[in-house]
Amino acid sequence: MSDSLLHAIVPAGGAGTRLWPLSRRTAPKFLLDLTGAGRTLLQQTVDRLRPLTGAGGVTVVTGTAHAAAVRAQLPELAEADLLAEPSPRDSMAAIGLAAAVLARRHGDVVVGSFAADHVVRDTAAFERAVREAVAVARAGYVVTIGIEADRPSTAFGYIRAGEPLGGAGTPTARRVVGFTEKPDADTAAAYLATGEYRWNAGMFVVRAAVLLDHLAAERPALHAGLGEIADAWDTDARQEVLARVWPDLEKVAIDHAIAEPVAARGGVAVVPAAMGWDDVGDFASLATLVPPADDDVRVLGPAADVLTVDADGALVVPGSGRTVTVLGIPDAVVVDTPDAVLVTTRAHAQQVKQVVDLLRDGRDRLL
């Protein structure tokens, strides 16, 4: 048994397809650094890990098309601590793999999910809430961190929290009632009047073996298959096991698979939290990341390539060594790439998906 607070895992997936041309198949946000840090988003997650884990309670879960690159951007995280999926089955599997092959070589540990391409601006209240979140899944709940809502966005999904838990060193946590997929406007709106409901940021926090035995019941075939995975996975046999079984996973996310249907048992508490959390799904999410300059403009790159004039609250980009001018359009995104260019308003920044499903028409090489 291991006397880690927490075993982290982190799913590195994801295409970021709303952050084109800048996120690709090739390079996705979780390995860019898209706040200027001179981090990327894999390595800052990591960095606010560590202290709640120790070194070696880190394991990251990616493609084996990103598991070099994923290597290089972390030269101290352990050979056995890369878990590489040979294609995506959904966080599932991707967590339910990882809790498996935690399970077998430290016992019934505390694992937690935190998704490589988030931003927390505060990590000082990201600790505290992910150490109450650890108290409460000790009793055996699964626990997830809601996001304090200061907007009522339709962006995210939403946690309804009912009445407080009580305990010793579990101040704050509350009984989730139920989980609703991404609302309308007026919805979010309403939601928010309540006080009772919380961004779903996907982060859960379980005992593996509370974990696994919520897989069991509500998914035994695909706990049944990752469980011969995990079997094989510190053996020879992990390469031949992985192609016989993998590819046939169940294609399901947690919130499905698990927190759903264990809330309306009572079995999912939430752990409420203002900790300056963003998931930069888009430009315009991105913007507010990025200091804006005296002018309003926020330039992610050489600032000395970019001119601007009468474009307050613009977002620019420039990657291709020119320079980029953006003149009379407040609120503009302009991301120059060597190979492609984008321009569009912060207003648009949730289409830009639309344009990706457009270059999967004969563009591939672009994506």
Second form
There are 2 protein chains.
Amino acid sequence: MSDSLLHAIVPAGGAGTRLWPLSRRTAPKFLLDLTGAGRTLLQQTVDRLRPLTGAGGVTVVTGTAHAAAVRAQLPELAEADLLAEPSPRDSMAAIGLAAAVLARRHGDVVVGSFAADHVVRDTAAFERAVREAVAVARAGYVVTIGIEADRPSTAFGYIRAGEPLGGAGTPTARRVVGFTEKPDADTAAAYLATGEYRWNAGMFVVRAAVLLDHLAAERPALHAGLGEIADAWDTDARQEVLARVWPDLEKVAIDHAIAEPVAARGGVAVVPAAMGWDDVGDFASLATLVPPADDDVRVLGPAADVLTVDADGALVVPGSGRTVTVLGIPDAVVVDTPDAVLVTTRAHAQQVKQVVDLLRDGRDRLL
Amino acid sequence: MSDSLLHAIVPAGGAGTRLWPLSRRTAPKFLLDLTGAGRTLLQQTVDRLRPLTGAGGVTVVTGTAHAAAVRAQLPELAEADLLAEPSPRDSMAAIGLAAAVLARRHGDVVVGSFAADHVVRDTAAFERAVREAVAVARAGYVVTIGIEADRPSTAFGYIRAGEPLGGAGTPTARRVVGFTEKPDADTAAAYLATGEYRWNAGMFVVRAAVLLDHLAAERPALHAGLGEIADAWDTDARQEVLARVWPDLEKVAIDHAIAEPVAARGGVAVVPAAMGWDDVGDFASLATLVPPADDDVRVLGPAADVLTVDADGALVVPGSGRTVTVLGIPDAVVVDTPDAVLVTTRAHAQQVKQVVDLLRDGRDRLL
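Given the form predicted alone above, I would also like to look at the protein as it appears in the form predicted together with another copy of the chain.
First the chain shown before, then all remaining chains and molecules of the complex.
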């Protein structure tokens, strides 16, 4: 048993398609400094977790294509604490593999999964929530951290909270009634009005053995495959077993594989928290994270490269050394990179993936 | 006396500020191919005039800074037919100098001035109008070609036509009542309703001696200065006289110096014409000159570099080899160059000069 509060699992994947052309296949969202903080989202995620995990307590799971970049950004990460996936197999395989490896290395520790590409502005609130989640997890629950919904967002899934758990040292935790997909605007407004719904930030805290037992019950084949890989991970057989077993693992999200069915049986708890969380899912979201300059214009990059007139609320990302000028388009989004420029508005932020889909046809080099 | 129909004077000046960043100090509008025709506006202007002037009948007046570029674009232009101005002194000095030099070389020929940076789509109509203008000019009038106004434009000055001249061979020519500055929208609509107003395209056709006599009467100092320079032009004294006299010449437009006062005395005629003329004054104007592709999107440059979604009516000018994507901004104007990008809309085309004015402060290298 390790004596740290928890072992953090950081799945570092996802293309960030709606942040194209900032985010690319070779430079996905988690590898980028999207807040102008001087640290990438991955680095900020690990910075946020270290006080809770201690020095050796973070395990990053990423694709082999990004392993070198992750190592370069996290020089303090021990070689053993980076798990490279041969191919994307969704969040259950990524988190399940890490939990299985950690269980074999450290026993039935509490593990927590935290995406590498989210933003948390109130670190103290984050820490408080995770500490309470760990206490609830020790009692055998799958614990999710539910983000206080301050607007009827249609961009996030929701967690519906039920009665308080009422345990000692877990003052805010409640049982989870269920999870929902991203709602439409009316539904989101109705959720907000009840006060029972929180945003699902994909943060799960659970004992490794509890997670693996649920996986064995819900997805026995996936559990067996991950177990075989985990058995071989710290041996010479790793590559052989990975190559044989990994490609056939089921692709499923942890929400569907574990959280939803276990919640239906009363086994999931939520710790509500307001922590300035955002998944930075698109440029509208990114715009809210960049501090405004004059005229409510937000510049992510060298401000000297940007000139705006009558463009209140614009987000400009100068990234090629060129001067970017915007005239008369409020809420414009202009992203300038060395090989591609995107011009749109904050209201169209979700549709950027349409542009990316069109680029797949003949302009693949830009993705 | 030359035996050509007329000697054309092509003032090649003007920055085209509202076409920044396409148009620059070092690459002003007249040096650019703005219609995708494979010929620059200057080249198209000369192409249009040659059938009327004959091989040696075009004289270009430009700034010394652009003389080399003009020569490169017009290799057939004789060295004597390029007059280089040491500094900009407005249209009266440019046209007056050329008229004075041509009068000394060829006698009292008919001269016609045609800006180097306008577009004419119906060349046959242009030729018909110029031929009639020459006939009227021979009778001693200052003749302007009045463009049929097909919309209440506020971007052009207007010519008010009076009674027909009624001479033989000049069936459409009318006396000019007066000239007006660019009107506001209500005034422009009222002009259109009367049927008496034409757009002033700055095309003047007049006998050289008539022009110089009017200049002597209206602006005797300017006339004297230009005369002294013209006397020296084809001699070794040209540079000395230019350096001494040119800097102090009055800066005044030919409209104010000649056309308006002479019209008030009944000495100006107009030949009306519909010839698909445009001064390509801004990106809204330019957009109408570029043929539309799918979705009414207009691309000036390599179409393969542009991708648009929900951007009907957009004008995109890809000019750096990068891919330019526009999403959800109808009538967007995006101009991409190696060192600057402009993002605006057709409705803001006139305000581009505000951007240019801001660039003067610290970003002069981009102008």
